[in-house]
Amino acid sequence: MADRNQAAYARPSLVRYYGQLHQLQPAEQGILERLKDHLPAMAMLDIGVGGGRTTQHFWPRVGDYTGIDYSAEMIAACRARLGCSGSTLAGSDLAAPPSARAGLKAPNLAVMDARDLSAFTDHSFDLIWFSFNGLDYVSHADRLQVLREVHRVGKPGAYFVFSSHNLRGIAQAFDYRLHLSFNPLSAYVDLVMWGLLRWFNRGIQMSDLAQSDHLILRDESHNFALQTYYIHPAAQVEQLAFGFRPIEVYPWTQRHPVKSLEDPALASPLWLYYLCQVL
């Protein structure tokens, strides 16, 4: 699973796609706002930086920035976005404020697999960020290994922020009745996508979606090219219990967290952001 997905992320089309993304998602904006006063004193590990979407926002704000990705092509795109020296950001919409640019240390960027963070000593980072559902593109066993590595390199009390696909949300996509509408064109397009979803996941039944804690699915992202790990929010919190204290859960479309795991707002988003701390 991981090898197949890693090969997909090396495709020029995906590298170009991630290289042109700039904005933080609403949930990321909310979490950034929550942590902003702490950032100048933090050493940050940004996992799965892709083309540098998150780098441009965090590098000028944190005390020390390290960005990694297991795709050499993505790291090359990130370096190109920052400029050859990696010391300045290119483009007016990417540039750090003058006060942040003054004496700004170049970001540390490296090709590295999150399953093996042995290049870093224990308790190295105050903030670890793994966005765009990067944790979902390895197997279940590898996912647990990534979480163990994150726990090891995080300082006690360090913040860990990551996004993950929501099994509750994808369950709705499997129900053809929810794709029907009075608009013939809209109904046609939705039903075609539903048919493709069911075709690429022929072994998955509706009962599996209702009863499973997590499943590996092929969704429509990048034309069904990726195998993706979907997990129920309650199961995700339980998965973290060995070494993390969950603090907040955010639908990716919202700047504010939900009040509980039973909140109806968690029923439809296809992915969620989790804010937690290393114990």
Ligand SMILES: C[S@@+](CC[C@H](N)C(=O)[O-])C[C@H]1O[C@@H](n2cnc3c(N)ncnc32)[C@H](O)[C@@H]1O
Contents of the next structure:
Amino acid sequence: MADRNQAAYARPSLVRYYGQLHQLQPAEQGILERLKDHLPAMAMLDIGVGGGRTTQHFWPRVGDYTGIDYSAEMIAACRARLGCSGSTLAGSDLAAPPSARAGLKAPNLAVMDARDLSAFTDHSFDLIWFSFNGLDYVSHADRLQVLREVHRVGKPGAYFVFSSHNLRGIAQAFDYRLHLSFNPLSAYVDLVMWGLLRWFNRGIQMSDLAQSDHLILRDESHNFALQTYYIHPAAQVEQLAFGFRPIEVYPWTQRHPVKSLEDPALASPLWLYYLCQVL
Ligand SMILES: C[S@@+](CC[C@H](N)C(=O)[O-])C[C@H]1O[C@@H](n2cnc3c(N)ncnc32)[C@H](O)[C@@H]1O
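And the form predicted together with this ligand, for comparison with the form predicted alone?
All chains and molecules follow, beginning with the one already shown.
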């Protein structure tokens, strides 16, 4: 699974796509706002930086910024976007005001797999970020390995922020009744997408979606090219319990966490953000 996804993330079309993304998602904005006073004193590890969407927002704000991605092509795009070669700055097109960039330490950008963070010693980082579902592109066993590595390189009390696909959300997309509408054109397009979703996941039944903690699916992003891990929010919280607490859950569309895992706001978003701290 990881090899197939890694090859997809080297494709020029995906590199171009992630290289032009700019905005933080609403949940990320809320979390940034919450942490902003602490950022200048923080050493940050940004995993799966892709084309540098989050780099633009965090590098100017944190004390020390390290971004990694297992796709060499993504790291090259990120460097090109920031106007730095290797770790040497050569001007930049950052969104931050010039005053915030004056005297800025160059970002460390490296090709590295989150499953093996042995280049970093234990307790190296105050903030570890793995955004836009990057964690979902490795197998279940590898995901647990990534979480162990994140736990190891985080200082006690370090924040870990990531998003992951929501098994509750995709369950709705599998139900054809939710794709019917009075507008014939949108009903047609929706039903074609529904048919493709069912075809690419033909071994998976509705009952699997209801009963599983997690599943590997092929969804419509990047034309069904990726194998993607979807997890039930309660199972995600349990998966983190070995070394992270407290755990807050945010629909990606909201700047505030939900109050409980029973909140109906968790039923439909296709991905959720999790904020927790290393124990
Ligand atoms: C959906 S893209 C998001 C890119 C970027 N974070 C953003 O928000 O625009 C996921 C990124 O995670 C990277 N990735 C996935 N698994 C990884 C792993 N095991 N180690 C490092 N990077 C990984 C991919 O190469 C890809 O660039």
